[in-house]
Each structure stands twice: as structure tokens, then as C-alpha cells.
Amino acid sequence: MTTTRDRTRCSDELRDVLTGLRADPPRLAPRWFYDDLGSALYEAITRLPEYYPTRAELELLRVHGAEIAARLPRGARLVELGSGSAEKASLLLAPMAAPESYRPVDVSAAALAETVRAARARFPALDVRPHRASFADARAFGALLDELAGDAPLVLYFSGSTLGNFERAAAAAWMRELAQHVPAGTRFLLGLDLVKAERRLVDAYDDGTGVTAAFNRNALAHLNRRFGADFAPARWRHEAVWNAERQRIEMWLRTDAPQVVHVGDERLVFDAGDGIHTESSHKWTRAAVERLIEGSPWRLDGWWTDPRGDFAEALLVR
């Protein structure tokens, strides 16, 4: 049964996407990736060999994760964000002191379903309850952690080099306004990607297999399943290119041939050689990281890397 509730987040939803794709140049939210199909195919990228992120963390958590989790506090609630997998979460759980329980939170039910399973499996008396929820948007994720905040020590733990899909400016505003509803003393395990060779960066988003293709056109075919739109996703070609002076990947999608697309009631024209914008991955080094939280209520305790020096994880306290 639908609800005005679902009608209503909807509507909103639907607003957004068109408020994006009305842009100049159009643009597209990372979040619609990310139904059952896109969590899927991004597991399959985390895999291929050109995408190193993935193994760049399991290894920095291999080698430095018991250090990390001696700097957490005893009998902490972990919530990870973006779960995707128990993989990461498991190789903290495993030296953390009496971790009072685990929380996966991500947009896939299938994903979580998956993670439960893992999680249950590699730690079978530990409290794991899953909750399926967005945290793109900082304050109406905020309720869910104030529900989450409770009694126990919380460790926030942000996987995977998402922070930065955020724009530099909207990433600090995120940091501060999840601030607000977590409790002083709170850590957060932040994973971030590390600026490196061009070369290596442009073939982690465009692998020679088409996987990293196909999750950038599932985008297109999520708003088609979401609100009945119909985009053609086959005829938009997939580009990753590197921007030096924001430092960051970019991924489009791209037509070469005129367009018509209709979303909700609206009408898109798109001419040939037309781009719509569907992710910014921005790398990071350690001053960057320093300068996004210059004057919020985080402060940097700690900071790690793999041993190639591809990936970080830096440790924040409230």
C-alpha cells in the first residue's frame, strides 16, 4: 500500500532530479546508483583490477586495524555507513574491546541483507541490526542518529572514499551538521582515496570490462523503475576524466546524438555532445582533510595508511 508518506518522499525526490538534470550543466545525485541492480555492480567494481580503493582499505585495515581499534573506546555501538559489505566493518569488530553491538545502515535492502549475513555469521553474539536509510542528507539522517546515539560509546565508520562524492563546501557542512546529533567523545573512521598518477585514477572509473560503464548507466534506468521515465540508457556513453585543479574524477554520461526524455511531467532536451554529471570522487591528502574540518567540533587523532600510500583512514573525535 502506498502512503502519503511514500507520496510525499516522492514528490521530493522527484523535485530533486529534476532540479538536477535542469542544471548547467545537468547533473545527477551519486544516490541513484544505488538501488539493489547498482549495489550489486558496484561490488562487482570493487573487484576488478583497476579498482584498487577497495583493496587498498582491506589491506590498510589488515595491517593497522588492531592500532585503530585500540584508539575506539570499550563497548562502542559501530554504525557504518554505506555498509555494502560486512568485509571492512569485520576486520574492526574483530580487535575492538566488547563492541556493544553493529549497525549497518545503506540504501539496499539486498546490500544489508548481505552484510546481516556476513556479520551474524563472523560474529554470531553480537546484537547486529541493520536500518535502511539515506545518509546523503546530514539532518534527516541526524534523526537516525540520535536514535542510534544511545548509551554506548558511538564510532561512526564512513567506508570506501564516499565522503568524497560530496563537493568540498557540502562535504564540511555534512561533517558539521552530523555533529550536532552525535555525542562529544563520538569517533569517526573516515576512508579516503589519496591523490595519485592520473593514469591509475582514470582507470578505476573506467575499466576495461565495462562494469564501472554499466553502474554509471544504471543511474538513467533507476529513475526510469523510480518515477517512469524513459531514458535509453544504452545510448548514453559512459566517461571518466580527471580534474587536476579541483582534484577530483568526474564521471558523465554522455549522448552523441539528439535526445528527448521525459521525467515525471517534465521535457529534457538533450543535444549531441550534451553531458550530465553524475559523480565527483575527490581525492584527499592530509591537509585537505585538516582544512574540511577547520572550525567544526572534529578534531584529526589519528591517521593511517596502506602501505603503497594510495589510501587513508584518518580518525576524528567530537
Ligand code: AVJ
The other form holds:
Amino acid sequence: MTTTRDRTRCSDELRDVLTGLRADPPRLAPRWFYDDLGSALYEAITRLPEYYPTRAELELLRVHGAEIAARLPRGARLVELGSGSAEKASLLLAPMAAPESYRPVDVSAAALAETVRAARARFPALDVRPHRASFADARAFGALLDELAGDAPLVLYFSGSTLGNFERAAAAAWMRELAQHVPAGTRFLLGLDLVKAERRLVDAYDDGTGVTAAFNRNALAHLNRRFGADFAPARWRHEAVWNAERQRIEMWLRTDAPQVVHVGDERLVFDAGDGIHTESSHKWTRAAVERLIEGSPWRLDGWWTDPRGDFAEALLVR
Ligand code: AVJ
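For comparison with the form predicted alone, produce the structure of the form predicted in complex with N,N,N-trimethyl-histidine.
Expanding to the full complex; the earlier chain stays at the top.
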């Protein structure tokens, strides 16, 4: 059944999509990667030999998880932003002192169910409570944090360098807003991919098997399924470029020939050479983290990297 609310949400989303596609240069938000197929493709990306961040963060937690856990308060409520296999959170929960509960937060009910299943299998005695919510909107997520704050010390965990999808200024604003919804003493553990040789960064986002290209093009297929658009995904070339000035990998979909595409009631015309910017994945240094939290209630209280120095966990305290 389609409710009025569904239609309203659909038209809001369609309006956002059209605003982005009509911008110069055209853009599409990374969230359009993640329908069921896109989530499966991302899962495949994490296993590619070229895509090192997932393995690097797991290795970091295997090597330094106990040290990190020793810096977290006893009896803490672990709130994880985004949910998957609970594999990373488990490497913190195992050495943590008497965690009060584990609270994965995600918009996807399917992702949450999988996280809960995995966490309960690993820690049968642990209180595991999923929260279906978006954390991208700091105000909405702040309302959830207001509810979660108080009974036990809070530890937020945001893994995978997903913060890197925000523009730098938006990330800083988001951090400041979250700080307004958590008590003093709250810890925030941030998993961040570090700046490194351009070759390795580009290869991680342009793998030889073409999985990332399929993941990128699936955003267009997703728009076709969701809004009845008529993108021809195969006619868009996957591009991953290092933007040195902004220290980020950008993903684009580019067309070599003119194309006309219908989205909703709109007719969009693309010229040969036009691109759609689909994702920015910002990379980090310790100095960039200091800039991120400058003038905010957060301060940097710990920093660990994996043995190769590819990935970091930054521990912030409010
Ligand atoms: C899920 C945002 C962390 O930026 O590395 C992987 C997404 N895009 N390959 C990242 C992604 C292309 C990923 N994050």
C-alpha cells in the first residue's frame, strides 16, 4: 500500500535528486548507492585486494583494541553509528570493562537485524538494542542521543571512515551539533582512513575487477528502480580521482556521448564529457582531525594506527 506519507517522502527525495542533477557540476548523494544490490556490492568491495580500509581497521582493532578499551569508561553504553557484521564493535566489546549495552543505529532494518544476530551470537549475556534511525541528520540523531544519555557513560563509535563522506565543513558542524546532545565525559571513537600515496588511494576506488565501477553505476540503476528514471548505467564510465587540494577521493560517472535522461517529469540533457559527482571520500591526518574539532567541545584524547599506518582510530572526549 502506498500512503500519503510515502508519496510525500518520495517527492521530497525526488526533488533533492533533481536539484543535485541540475547543479553544476551535477551531483548525486552517496546514499543512492545503498539499495539491496548496492549494499551487497559494498560488502564485496570490502573484500577486494585493493580496498585496504576495512582490513586495516580490523587489524588496528586486533592489535590495539585492548588499549583502546582500557581508555573507555567502565559500564559504558556503546552506540555504533551504522551497522554491519558487528565484527569491529566486537573487537571493542570483548576487552571493554562490563559494557552496559550495545546499541547499533542504522536506517536499514535488514542491516540492524544482521548486526543484532551477530552480536547476540558472540555475546549471549550482553544487552543488544537496535535503534532504527538516521545519524546523517545531526538534529534527528541528537534526539536519540538525548534519550540514550544519562543512565550509563556513553561511547560513540563511527567506523569505516564514513565521516569522510561529509564535506569538511559539514563534518565539523555535525560534530558540534552532536556534542550538544551528549554529557561531558562522553567518548567518541572515530575510524578514519589516512592520506597516503595517490596510487594506492586511486586503486582502492578503481579496482581491477570492476566491483567499484558496478557499485557506482548502481546508483543510477537505483534511481531507475525507485523513480522510474531511464538512465542507461552502462553508458556511464566510472572515474575515481584524487583531489590533492581537498585531500579526498572523488567518484564520478562520466558520459563520452550526449545523453537525454528522464527523471520524474524532468528531461535532463548531458553533453559529451559531462560527469555526475557521486561521492567524496575525505582522507585524514592528525592535523585534519584537530581542525575538525577546533572550537568544538571535543578534544583529541587518543590516536592509534594499524601497523602499516594506513588507518587511524581517533578517540575524542567531550
Ligand atoms: C562506506 C563511505 C566508508 O568512502 O571508502 C567504497 C564507500 N565508496 N568504495 C568509502 C566506498 C567506494 C566507503 N564508505
